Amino acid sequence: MIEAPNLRLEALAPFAFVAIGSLVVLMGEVLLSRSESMRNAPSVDVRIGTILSFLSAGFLLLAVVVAAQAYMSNTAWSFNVDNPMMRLDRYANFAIGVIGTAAILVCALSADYLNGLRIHHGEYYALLLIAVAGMILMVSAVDMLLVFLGLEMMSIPIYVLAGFDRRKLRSNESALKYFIIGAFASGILLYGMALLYGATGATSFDGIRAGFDPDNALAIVGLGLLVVGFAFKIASVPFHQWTPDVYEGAPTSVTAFMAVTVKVAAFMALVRVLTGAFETTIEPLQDILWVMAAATMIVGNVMAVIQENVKRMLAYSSIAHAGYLLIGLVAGTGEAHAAVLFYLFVYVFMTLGAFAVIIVLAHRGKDAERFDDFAGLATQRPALAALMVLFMLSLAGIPGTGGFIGKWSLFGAAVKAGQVPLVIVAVLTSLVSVFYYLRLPVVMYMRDPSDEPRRMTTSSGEGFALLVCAAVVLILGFFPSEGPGVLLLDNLRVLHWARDSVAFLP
């Protein structure tokens, strides 16, 4: 007689949230069109879109609140704990809280934005939803097959949500393109799995481990073609010839949402397959994130220099990231891989907030996404263009902001492990960002502005977003470790997070 698998249903409580969200979003928009006094109020589409936004903000609410409270337990759950696919540790526990975090303050920054352009449909907060339960299951996986799910799930919501603005020809052609190169990717992802399975046998991380030959060319080449898979989602060079063009078709909400959430459930996800089911230190492996790396950074930074539209100069910038979060893959020893978790973490508020400027200053349906849009900006609204003037300065790695501290100690753990050279070319290449990231405040406070109209008004849930954005950006700055002893937020460790994140990982 077959036995029942011991299953623990805790480890899906994060990822059943949140899927369960998307099915109430959809059958809440169908209920509230067709309630009798939501049909008899004026504006009925903009009072049903900010009620789903609501919604899907307190789904996301209560996968933080159940990670969080399973980090804090120190617990270790599989979900089938005879033959685990999924672990729901400290680990993937930091990462469900940070990719629900930003995806929580994407719902608040989206209700007014897409009013604005007319298209605001539950469709929007139920893809979103799908798509940040595929990233719970990528952080949490300890199996390929889940991986690969996880990944797929993602990216099939974003691929729709990146021409959601259906009416335009940008919006639609960077879904097509976003669509056909992640198709590629995939494909080349899970063709270096299956080489991977041939050559050890196993799918889980475990299993790939113990059966890994260094020096068996297959197992080489699924490796290879592994990371190359993962290279296209994180936008690494030369995998990242979509992201620019993407960037600027998809609605600002969307884009933003793609920043933030996706970077972090990819690299999380990437950090979490090396470290389990390889040696980080094999030879090849760290040739090739080595020649990525240097590579990322410099395309990245010497691409945005010469950018017109700042949605596409903070494309390239997230493209410089990937190169900068990628030493911390190169140096491979704990300190590093929690240099890049905290990173990562302070990488989603500050350009979060970026994004969040351009989208508060959406008037009549048109983004505010030329460099020219932003003149005179501090004249008219001063309080806005100081927060994007902090973004920027955080984004460049200014010291008194989280970005600096992000980039200190990712630098010195690669120091520490004798990655020199490559820190070098970071320091260089984080010098040449100075000069378009402060380009932006040149423009908003030294040219005069221009005679269109300019939106005035700021949103409750585009001003909460701004103010917790800025609010981490200051506070990481000046206590990366501990907060300031105010009401909660001595609890703001977010170092001692990451390095104890990074304790669950092989």
Given for the second form:
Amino acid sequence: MIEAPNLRLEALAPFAFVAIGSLVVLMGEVLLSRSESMRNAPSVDVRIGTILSFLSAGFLLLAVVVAAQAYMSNTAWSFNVDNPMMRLDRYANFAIGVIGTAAILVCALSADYLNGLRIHHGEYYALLLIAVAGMILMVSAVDMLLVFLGLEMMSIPIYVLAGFDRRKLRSNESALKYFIIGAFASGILLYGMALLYGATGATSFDGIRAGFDPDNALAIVGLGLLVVGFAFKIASVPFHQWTPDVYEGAPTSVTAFMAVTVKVAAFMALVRVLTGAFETTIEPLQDILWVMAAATMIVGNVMAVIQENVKRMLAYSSIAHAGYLLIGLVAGTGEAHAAVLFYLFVYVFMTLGAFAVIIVLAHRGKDAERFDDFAGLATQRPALAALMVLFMLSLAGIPGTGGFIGKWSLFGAAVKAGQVPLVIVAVLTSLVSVFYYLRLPVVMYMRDPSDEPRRMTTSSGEGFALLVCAAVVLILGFFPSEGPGVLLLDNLRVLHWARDSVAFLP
Amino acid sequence: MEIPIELVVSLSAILFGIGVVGALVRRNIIVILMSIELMLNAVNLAFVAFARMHGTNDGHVFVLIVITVAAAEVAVGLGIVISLFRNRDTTNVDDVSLLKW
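Swap state to the form predicted together with the partner chain from the form predicted alone:
Now the complete complex, all chains and molecules, led by this one.
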């Protein structure tokens, strides 16, 4: 007789909403483009694009709402209770909330940008949703198998998205580089998992933790390969070379998506793997992470200074932020992990905001991506220039913005954990970063506009995304306090969310 | 006849090494793809050997998933190579260098 497995379907709810959404969007495009009323309407593609973008945002919103509800009710569901591969606990729900919100904003930004590039395809939104579904698997996994599956489910659609503007050589090249590096990295990651399985006889986090022996060479090599595989995904030095090329070549809406959601998913999965499957006190692991954090901060910030392309500059800035976040992993305390989550939360909105401004300025299929393209923006579009200044200040970590509170809590937690030298490196490199972040405001406010025509309109989707990002960055920048009761979002509350999420890590 | 586990794992490590070197050294995109496939097959071999050693099924399940994912990955990869080839008439990575520094 076969015993029926003890399944909890609720654990799959956020994943299922997004996965079903991707199928609906894929079918929706076909059905819409064939319907009578649509076929005769003017500018069909634009309309269908708008509908699909709303549709996918709706499915993402469902997933976010379910995750928020599960977060509030403080449950930890496993799909298969007897043999858990995933666990939808507060940690996973926090991640799903952040990733889902970011993806909704990307949907809002995409519709008009894609129209400008004249690439109208329903696949875009379907691929976006599949990638989000993969991220959900990845952050809720408690088994190496699901970590790998989620990672691939996230990466493969993004390879396609990076090359989505397939007539453009730079988009082709970006996709190719991302694909080769990504596939190579997942090969290394897998070999690490195989060696860990050989050393411990398990693929689940608990099993690996129980069987891990720091004196076993096989286990240590496996752990090293695993960290290297993740280092590629989070764009940490010395595995970062692909980042600027891929960020520059991909369509900007895709770059925005990659820069924020992939970073959040990969980082939160990495924290979960390292705390779940290993004792955090493994000496070589700490040393490796220490060196990686320092090198990532230095290389990212120094290389960003010499960039002439804003997208490339933001790519190096995202490398630098990966370095700051790694400090939290080196520190390894619960408080540091909570600070990492808080920093990721802020990072999502400030980076997305910066990319949103670039997207708003894209004109007739041409990206405004060089520093020169921003000359005199303050006189022509003062509101947009002001928002860009806000995002740049926040990325640089100037007080009054969310970026400052994020850095403050992260560095503070690291100092408490005794990582003073690393924090000194972080503060010094942050000073360097002020230089290149403030270059954009200088160009916008001090130089005269060029004669090139500039897009003077903002679509409602773009406006929505910009406002949300700016509001979050500003509200999180207030001095830490319980905000007025009406405010759903204040930095202490977000920090509490992060702390409560981290409590679910072993 | 007994095959010692060390032999199988060494073979897998050698295959993996060939794959890594191939992916880093060769300039033709198709050959790089084949090298990456070789890396994944080395992983599969290691998983099967370890599963046999431990007497558990986890390794076998992992291998099935890896095979499936590798197929999906190669399909996407070849698609990207084709779209590049249509634009550039080349499958050499050295010719693909618009984006630098």
